[in-house]
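Take a look at this single chain, the form predicted alone, given in structure tokens.
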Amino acid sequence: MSDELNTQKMLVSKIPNGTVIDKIPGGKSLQILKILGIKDEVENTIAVAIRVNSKSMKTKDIIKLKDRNLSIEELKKIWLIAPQSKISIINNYKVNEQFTLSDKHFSNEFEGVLQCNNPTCATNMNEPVVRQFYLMQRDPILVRCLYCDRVMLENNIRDQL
């Protein structure tokens, strides 16, 4: 019975202000930390729970970022690899705003997030153009450059995020 009670306790305490990323597919939180530029040296508290049991998913990851809000560009990058993730904006220990990335209606056409891996693409030649891509497939991720039509595979995309 005590084991049953222990499984219902919070793994990580609440944060006063910041962002919680929940419902991350199991094992993808480290990739999201990379997207957010979080490395060894951090000033604010960051909590990461990897492959925790979930009722709605088999396993999930959770990231809590104290005193940190995410930019639209960071949200788009996370949306590419974990669209079902739920974002909660916390103020004074309360959820101020909450949404699922897939509900944000990011367009399958996006710009500025990736760099085309075709070395002769106009976007890589110091031309005054914005890098634009089209999300062709979600699992595995495939995107197409809208300038040269080069299709990029998931491993190329993950290396850039």
The other form holds:
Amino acid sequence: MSDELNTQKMLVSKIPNGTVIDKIPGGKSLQILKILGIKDEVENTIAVAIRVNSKSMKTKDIIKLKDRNLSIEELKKIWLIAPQSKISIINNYKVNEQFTLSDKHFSNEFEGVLQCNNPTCATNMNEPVVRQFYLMQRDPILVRCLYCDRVMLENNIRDQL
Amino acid sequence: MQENYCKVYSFNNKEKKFADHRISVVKLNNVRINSDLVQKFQHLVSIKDITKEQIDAILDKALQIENDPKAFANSCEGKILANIFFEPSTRTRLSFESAMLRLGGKVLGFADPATSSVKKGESIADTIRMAAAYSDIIVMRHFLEGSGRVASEYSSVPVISGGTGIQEHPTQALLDIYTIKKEFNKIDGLTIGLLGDLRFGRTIPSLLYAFSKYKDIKIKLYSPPQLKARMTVLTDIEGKLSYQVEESLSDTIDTLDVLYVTRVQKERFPDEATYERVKGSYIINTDLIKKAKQNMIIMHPLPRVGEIDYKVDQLPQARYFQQAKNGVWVRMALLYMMLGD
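Would you mind giving the form predicted together with the partner chain, to go alongside the form predicted alone above?
Up next: the whole complex, starting with the chain shown before.
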């Protein structure tokens, strides 16, 4: 094993319990940390590796979250910006469950997660509705509100995640 | 009698079952679909929600009603229409009211939300639930986009959109197509110019979505730069409808079968100054119409605020008042069909 790979292995050491998000496209981990609400003050150990070498992706990011499980809402948000991310749920240093987000069969038509950015969309008023969207395109992301038909651009979406 | 093929949809335990049925229908001005055999739709909040067969069935029924209104005079006896309008309206509200009365039904509702509990902050969902409790079918106009879908989700009776913000105005598109079909005996193959406020006019998306269900229509779009059609709408019709953004109406008016004019939507502008800059940037007058084909027709959803000179009203091409009148037949057909005969 090369010195470089050895160094990377040390950087992202094993966690006893928690979640590993692997195969994040290089540079997108900061966005995912924002999705997870991780800011300047954190209680649990978090390891973040940015742009490490990857055989399949050239470079990738990795996030290891000690003692933290992700909610469906969080997984959906990560799926929106990084669908190829691989999630591993760790118990007692062992991988208890592992899946790629794109295999989770999140439908391109999805509920919640976002808020329509059209100020005159009925879903932004005092209505008892669950917001619904349709993922029209990735790279760049285009999402359409299924109530008002407004299409949100990647920067509108990123601001909300 | 003429034989025709029509795809028929039937529901059984909510599963769609498709079958091709050979049916015989009477040919009425080239309208060939037997309206009784197409799938019924519960709500009409977007023209995208209905198929070409369903549109043709509505036009077919409208023509039957126009040809013999007395035959339908008691069709909706005992039924009540709730007309709830959160935005001003003349034609849509009155023509729906006229339609229900001509079908033998009754009408209730409000034209000014200030006189209802909406003024107290009541939601669309709650308002609709109440309207549904008091009526058999609801027509709602609302200034919010997406309001039609919210209403349809909370109503136990059919909901028809009378316009939702800048989003859509599906029944206007239906009566527009009815007007064109009556004139040319077809929709396919026509060249149609859309002029004016293509950005904020809610009729435009509905019309484009409806036209995209037909064949070989050529659309020419004329508008001031600030009022070009929304990218979302153009993306939706991409590959389904041929359209071209034109610079000069004067140079191309001779290619049009239909000139559809819309007003600048003052209420959609963020400020008065921008509105004033754009207003009056296009006016249809008799000199311009001299360059058009003799059988071209001029349409307008109305109200007009100066886009069409009053002298044009006398020209044989003017159709906007007949167009408005056609709204009654089309809306009668809708009420008749959605209330289940």
